[in-house]
Each structure stands twice: as C-alpha cells, then as structure tokens.
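A single chain, nothing else alongside it, follows as structure tokens in the form predicted on its own.
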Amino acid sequence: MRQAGRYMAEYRELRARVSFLDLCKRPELATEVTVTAAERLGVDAAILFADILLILEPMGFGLEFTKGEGPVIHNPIRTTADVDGIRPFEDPAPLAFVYQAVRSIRSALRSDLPLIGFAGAPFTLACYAIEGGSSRHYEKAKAFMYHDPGAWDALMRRFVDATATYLNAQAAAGAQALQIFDSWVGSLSPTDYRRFVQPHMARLFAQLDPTVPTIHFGTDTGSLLELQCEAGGTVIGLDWRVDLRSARQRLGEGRAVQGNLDPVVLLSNQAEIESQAQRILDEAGGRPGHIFNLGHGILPTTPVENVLSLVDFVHNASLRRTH
C-alpha cells in the first residue's frame, strides 16, 4: 500500500516541482509515479496513485492539502442542512482525470501486472467531512453520528452512492481490483459499527461491479473483522495489530486476507525484516487466499532498499513453499 511516496527519490523529485493535488490531477504524472513504483519494487500488482479525498471536491467540499498539516476541508459539515447541501455525484465525469490515469497506467504496465484502484470508505469520508481534516478522537464526527442518526444515515447514503459510481468508473477504465480504505473505522465499537456503518458498507459492496474483486481494509479493526466480512469484500485487509492465523479462523475458509507486516519493521535491519515476514508467511500456512502486504502504507522515512529486499524475500520464500 502507498507504493509511490516520499520514501522514493523519484517521487520526491517530482513533488519538488508540482503540488500533491496537481500530481493527482495530471494523468501523465499519476501514470509516471504509479508505474515507476510498481516496476522499481517488483511487486505483483500496481496501485493507482490518487487520494481518497478527491471525491469530496465534486461533491462541493473545499479541499486543500497544506504543507505539514495534511488535508483541510474548508467547509466542514456541521448541521443537517449542510448534509442536504452536498452535491450528488451521479455522473463520474468530474473525476475524469482519475479514469484517464487508470487507462494510461493500464496501457503502460506489463499485461500480466494487475492494477488496483481504490477509494475511501463512506465512514472515513464522513469523518474527514465533519472534522474538517485529520483527527485523533473523531469527536465531532462521532458526536454528529450520535446526536442526529437520521442526518448521519443521509450523509452515509450520499457517500455510498458517490463511492460506488467512482469505483465502478475506475473498473470500467481498466482497474482489475478495487480496494476500499476505512482508515478511521477502528474508532468504533462493534455495536456502533453494526448500527452506523455496516448497513451502508453492505449497500456499497452490493452496488459494485460483481466481476471485479474487492479488498475491504480498515485500521485497528481487530474487534470488527466478522462485521466487516458480513458487510462485503472478496478480501479482508488486516493491519498489523491482529494475528493473521486467528483472523483467518474468525473469517472462515471462504474469505481471502491481505496483510499484515507492521510498516515500522521496514525501518529495522535485514534479519528482523526477514524474521517478521517469515512469521506472517508461517501464519498464512501456505493456504491459498493470502496476499502478503503491509498492515498500512509505507512510511516516508523507509529506506527503499528495505522494501526491495522484503519483496525479494517474500517472493523467494513463497516459491520455496510451493515447490
């Protein structure tokens, strides 16, 4: 996850010339960083370079990425009237630059290298839209959810419909799998997830192209895995806080999993990286339906050499296991 990023010199050089939003909105540049990262790392799939918040702009939110502070929403949701004022995203055209990038990346990649598209999950989008940016405790978003469940459900329905339109357009442009990031949903209890999120996620997965595999990922979701599984997704993404073996037992035989090396391990030495990777492979047990991945995105301070060696190690260890 987050293949292209500040840990790569090629990406830093490009970002020195253009802003983050410009990089997202110029298909030729999104293609360059996506393809460069996938080919440099030697991974088994490429990940579209974009951002989960791009969908907010055509829905009427003022989005800015400020240096050192991350995303800022200049007109956050505060009232039911604000929810009513959100523009519907029924026509995918306002994000045409994303689909152009998908087509361009798909044509530039090797034919046997899949391309993964992605979007933010409705809960995480709602949190950003209400908080006005990043948050530690999500108190504004959760207070809104508790105080006015009707307005919350209306907001979630709008984000579900918009996200389904957006992801299906990515698939139509050539994305061969779709990952949904629920980065902040781990802040909820299972009871609140079941009440405020699960029905909306189920409706989202029901609207997606059934021929395209989907990855349902959240962070800090060890208490929510069964509920996420019920909501949908071909694959359940696991962060590093859960044991992969026990997670597979909880999810059942019919569900694939993705994960789940702690990204900070990549800041250590070769021996520790290999030891931790081997532990995860051992937990997977050689059974089909495991995508080795990090438990979240690569950190900006990660030495690129460590990522390359991890990819090589996992490939070689997996080959040894199958022969």
The other form holds:
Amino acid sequence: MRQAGRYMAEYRELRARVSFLDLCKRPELATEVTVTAAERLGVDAAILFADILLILEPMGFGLEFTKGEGPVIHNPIRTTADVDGIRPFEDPAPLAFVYQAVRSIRSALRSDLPLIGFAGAPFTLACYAIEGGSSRHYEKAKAFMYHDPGAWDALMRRFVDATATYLNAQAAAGAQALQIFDSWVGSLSPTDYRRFVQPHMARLFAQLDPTVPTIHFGTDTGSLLELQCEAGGTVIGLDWRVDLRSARQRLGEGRAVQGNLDPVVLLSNQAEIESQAQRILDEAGGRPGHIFNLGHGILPTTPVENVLSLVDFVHNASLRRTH
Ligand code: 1CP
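Since the structure above is the form predicted on its own, I would like to see how the form predicted in complex with ligand 1CP looks, so please show that one next.
And the full complex, kicking off with our chain again.
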C-alpha cells in the first residue's frame, strides 16, 4: 500500500531532481523507485510505481501535481456535454511508458517477487474528474451523480472500458496481480453504491484477464464489503476501520482479504506496532487467504525503520504459525 514515497530518503533524493509526473513517465526511473522500495523493505510483492490519475491525460484531462496541494485537473467535468467530450481509451498506447516500466521492473526484480499492477476504480476516478482534485466530501461528484444519473452512467461506462483496457495491457506486459483502488467509494451509502457503482464494477471485473488475480480495495467501506465482494475481486482490501475476523466471516470462505494495519500506527513505537500487527495476525487466525498489509497508504512522516521492523515481525510471526 504505497511502498515508494516521500518517507524514503532514496525517493526524496530522486524527487528533488525530477517531478512526480516525470518519474511516472520515465520507465527507467519508475523501475528504480519500485525495485529499490520492494528490496529495501523486504516485502513479499512489489507494486508498480505509477498513479491512478495517469489515465486521465490520454482521456483529455489536463493533469498536474502541484507542490503541497496534490493533483489538479484543469478542465473538470461540469456538464453532460463534457462527458461526451471525453476521449475513449480504446488503444492503450498513450500509456506505453507504464507497460514499459512493468516489463523492465519484471526483469529487474527477483523472480520470486510478484509485481502488482493497478488502476483507479471508476467512482474514484470520477471524483477527481468532477471535483478537479482532492476533496473532503466529494460534493460536486455526488451532486452530479444524483442530478444527472444518465450522464453519470455514461461517465462510468467510459471509465470502466478505459480501465479494463489499461489493466489488461499491464497484465500483458507482466503484472501478476491487479489492484483496483476505489479509495473514496466509502463516501456512498450501500443503496447508492448498489445503484451508481456496483454494476459498473461488476462490468469492469468481467472485462479483466481471468488468469490474473485481482485485489478490490476501498477505504471506509465497512458497510459496503458484501456489495464490493459481489461486484468482484479475488481479494478484498480492508482498511483498519473493520475487524478483520468479522470482515472475513461476512465475505465467506472463498474470498481472500488484504489488510489492515492503520498506517498511523507506524508513527508510534515498536511495542505498539508489534502488538497491533499480532492482533491482526490473530484475527486472521492462521488460515490461508490473508495478505498482511496496511489499511491505506503509508504517510510521508513514517520512519522507515518502523516499516522495516514491521516487515520482519510479520515474517517471523507468520512463519511461527505455519511451521
Ligand atoms: O512525490 C510526490 O510528491 C508524490 C506523492 C505520490 C506518490 C508517491 C502520489 C501523488 N502518487 C504516488 C504514487 C502512487 N499512487 C502509487 C505508487 C505505488 C507505490 O510505490 O507504492 C499508488 C499505488 C498510487 C495510487 C493513488 N494515487 C491513489 C490510490 C491509493 C490511495 O492512497 O487511496 C490515489 C487516491 C492517488 C491520487 C494521488 N496521487 C498523489 C496524490 C497526492 C494523490 C491525491 C490523494 C488525495 O486525494 O488525497
């Protein structure tokens, strides 16, 4: 859940010389960042260095990452006509730098370390495309959805088709699992999720290469887990607001879960980190089908040594269990 980033000195050093978008667009640098993070941390899988918002550019949105303020979309969607003006992403070529990075990361990584590709889910992409950037309540996006369900449907269909094309191209280039980030979908009620999002997510999962496992992740989705699960995903990503044991019960035997340490715990001390990690492993109960992870992205102020000791702790504690 965000392996590379500003909490790492190696990353900060590179970023002092290259903008974030340039890092994403230069496969040799994206490779360096991805491989350095995965190897330094000693984790069991690497996640591609990229961003969920990259797909907005070839679809006709002006995208910029400004210092301190995060992403800015210069021409956000305001009207039905704006939805009609979005460029389809039928040919995956405009994001060739991503697939090149996947190929080069795959050949640089240890062969037993899987590489995870990823994309944003249609709802979360729509939040950025309508709000024009980050948001607290997603009021513009949700108001658009309630006000003009037809245009919303058309927008979601475009993002579904684009995202499926993009993810399948990552898989074809060598990504061995695909994570779909629906980071902001927890802002919806279950009724609205079922009406405005679930059919689109189901259509997205149905379009993905069936040989590649998928991870369906959202935050604040305690009230949506069953609905997300129905939509699809080999693995359901959990944030820290849910109890892992009861989430697994709700999702049923056949579904794996990933999660769910609060990333803020990494700002505390070794004893607290270990006790919280152990609690999560206890909740997982030693059964197969649990991928230990953070419940959301790592924070820039996280001491890297705390992440290293967490990885060691989880490895040792889970080896103790399985042997
Ligand atoms: O160097 C910097 O200043 C940029 C910080 C940064 C980084 C390191 C951004 C800007 N994106 C990323 C990389 C990134 N983004 C990864 C890399 C994989 C890794 O090495 O671990 C991934 C998986 C993402 C996905 C992403 N981008 C999400 C979904 C995950 C989540 O955290 O919920 C989202 C919402 C984004 C949008 C985004 N990218 C960056 C910012 C500042 C934001 C906005 C976040 C917000 O709206 O609060």
